[in-house]
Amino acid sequence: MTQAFFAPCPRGLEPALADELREIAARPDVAQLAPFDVHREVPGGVHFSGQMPAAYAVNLHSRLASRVLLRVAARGYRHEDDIYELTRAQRWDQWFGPDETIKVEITSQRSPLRSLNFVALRVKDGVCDGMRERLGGRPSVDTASPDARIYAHLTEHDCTLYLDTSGEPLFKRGWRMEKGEAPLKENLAAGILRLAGWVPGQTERPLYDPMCGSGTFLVEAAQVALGIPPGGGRSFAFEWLRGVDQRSWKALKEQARAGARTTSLTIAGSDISTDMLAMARANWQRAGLPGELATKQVDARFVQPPFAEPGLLLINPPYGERIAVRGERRPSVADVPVDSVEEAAANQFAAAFSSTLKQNFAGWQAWIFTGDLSMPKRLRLKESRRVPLYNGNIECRLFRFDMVRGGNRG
């Protein structure tokens, strides 16, 4: 039976996710074992449809999706009782039983209902009451480690119920045990790499992160280059749902493992912190990547290209509360006093880093992901591309600078 699915992702990555889903659907193994069709992009994600193995394939292969949600039902509503009746009418027992645990989460866009917590309570009641009526028992609630997660998404007029097939968010690949102070989620890092042109078949260029932190960009880039599926080292919620097609799931995993490649990697990172470099090397090993990660302890203002051939320089400079506030563009931001010491330090760093880019990285593409929307002005460089993205709720930009001798000063 054909099912409808929704794959949420970080805001700004919807077109990239749609392209990635089409690539996954075009894989010979997926086309044979778990075919699916990609539909429209909407703010926050992409719709697709297929039989249940399609969810297995997307969970296994998508680097950009945050989850894979199975659409259970949808209808209009006027108050919480309408949502309760919609939930109670569904046959949740086809996926899980009364001896298992559940968690309900609510998302909303312009819903007129006052309390989302009360909506969550009514959805839980609908699930439990419907199962008790049919089977004589009801599932318990476990907010920490549930067997099944149920999502209700409310718009101004409609409620859509989803069953989560992922479990832990998909950015949790299973390899990152070491984190920096402000780690970039893996699926956002993978989306940034994709926007920078680091996609399968185009990973021969060198890639360098001069502020690599715990190595998220580097590990994600290596797995793309080697064809290692992002979900190959973890488990998923659908594996414990009733009716799982174990044959298809086993075959998809075997084909994914067989599709991994061996190739030389021209990937390197540096950081001013030796502790962060140790974290990056540990994460590289946990991710099962070959050899040792090429790293160097150096201040980003004084870096040199680690490879003779120009390539991609990708950086996510740390930004504090002052820049985070600037990135959110709140109406009151003009009323926030500028910290003159912080501004001077930021401008001084940007000037030094810009000089390094111009003098040492001619021919490279420099991509900077930041919540500081004034970064080109600080660098005194003219960007060739800017992509709006969000890191959580912080408005950010991905800037591209094509480096030539002397820079691209605006």
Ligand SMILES: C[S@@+](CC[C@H](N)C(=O)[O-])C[C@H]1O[C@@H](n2cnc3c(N)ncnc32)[C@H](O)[C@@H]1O
The other form holds:
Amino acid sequence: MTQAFFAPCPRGLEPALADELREIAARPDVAQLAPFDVHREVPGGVHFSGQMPAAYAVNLHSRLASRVLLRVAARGYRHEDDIYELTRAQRWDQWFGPDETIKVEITSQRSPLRSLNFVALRVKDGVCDGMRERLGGRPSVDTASPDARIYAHLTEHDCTLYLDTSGEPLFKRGWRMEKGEAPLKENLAAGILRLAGWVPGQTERPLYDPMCGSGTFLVEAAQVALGIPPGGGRSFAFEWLRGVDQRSWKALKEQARAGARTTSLTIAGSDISTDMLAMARANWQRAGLPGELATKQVDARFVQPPFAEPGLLLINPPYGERIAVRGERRPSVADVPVDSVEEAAANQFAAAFSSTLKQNFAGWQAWIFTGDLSMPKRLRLKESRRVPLYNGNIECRLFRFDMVRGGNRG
Ligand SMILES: C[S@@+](CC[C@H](N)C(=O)[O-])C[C@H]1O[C@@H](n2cnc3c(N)ncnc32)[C@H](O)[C@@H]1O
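Switch from the form predicted on its own to the form predicted together with the named molecule and give that structure.
Then the entire complex follows, led off by the chain already shown.
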């Protein structure tokens, strides 16, 4: 039976995710075992459709998606009771039973309903009442590690119910044990790499992150180069759902493993902190990558290219406000009384880093991912590309600077 799916992703990555999904669908193993069609991209994600194994393939291969959601039902609503009725009418027992545990999550865009907690309660009641009427028993709630996660997405007029096929969000690849101060989520890092042109077949160039922290860019980049699937080292919620097609799932995993390549990697990182570098090296090993990650402890203001050939320099510098208000919306630059000491330090760092880029990195493409929207002004460099992206709720930019000796191309 053809199912409709939705793959959410960090905002700004929707076109890149749609491209990635089309590439996954075009893999010979996926086309044979789990074919699917990619549909509309909408703010926050991409729709696709296929039989259930399509969800297995996307969970296994997508670096950019945050989850894979199976669309269960949708209807217009005016009150919580409409959502309750919609939920109660579904045959949830085709996926899980009364002995399993559930968690309900609500997302909303302009819903007129007052309390999303109350909506969550009504969705939970709908699932439990419907199952008790049919089977005489109901699942219990477990918010920490449920067997099944149910999502209700509300727009102004419509409610869509989804069943999550991923479980833990897909940015959790299973290799990160050590977190730095402000690590990038793996799927956002992978999206940035993709936007910077780091895609299979284009990974022979050197890649260097001079503020590598826990090494997220570097590990993701190496896995892309080596054809290691992002989901190869973890499990997914669909594996415990009723009716899982174990044969297709096993075959998809085997094919993915067989697709790994061996190639020499020209990937290196540096950081001012030796602790961070130790974390990056440990993460590299846990991710099953060959050899040792090439690292060096050095201040980014004084870095030299680690390879003779020019390549990609990719950097996610710390940003005072970002770290200070982690998890909250960053007020726009205009309404922040920026601390003048911090401002002066940011300008000083940018001036020094800019002259290092100009003097030492001629021929390199420098990509800077930052919440500091005035970064090009601080660096006194003209960007050749700027891509708006969100890190959670924080508005960011990915800037590209093409370095030539003594400056950059405007
Ligand atoms: C926002 S974090 C980068 C996170 C990294 N992308 C990750 O995913 O883990 C910024 C990093 O810059 C490092 N750092 C701060 N000042 C530095 C400097 N002057 N030179 C080099 N690294 C610096 C910090 O130690 C931190 O690891």
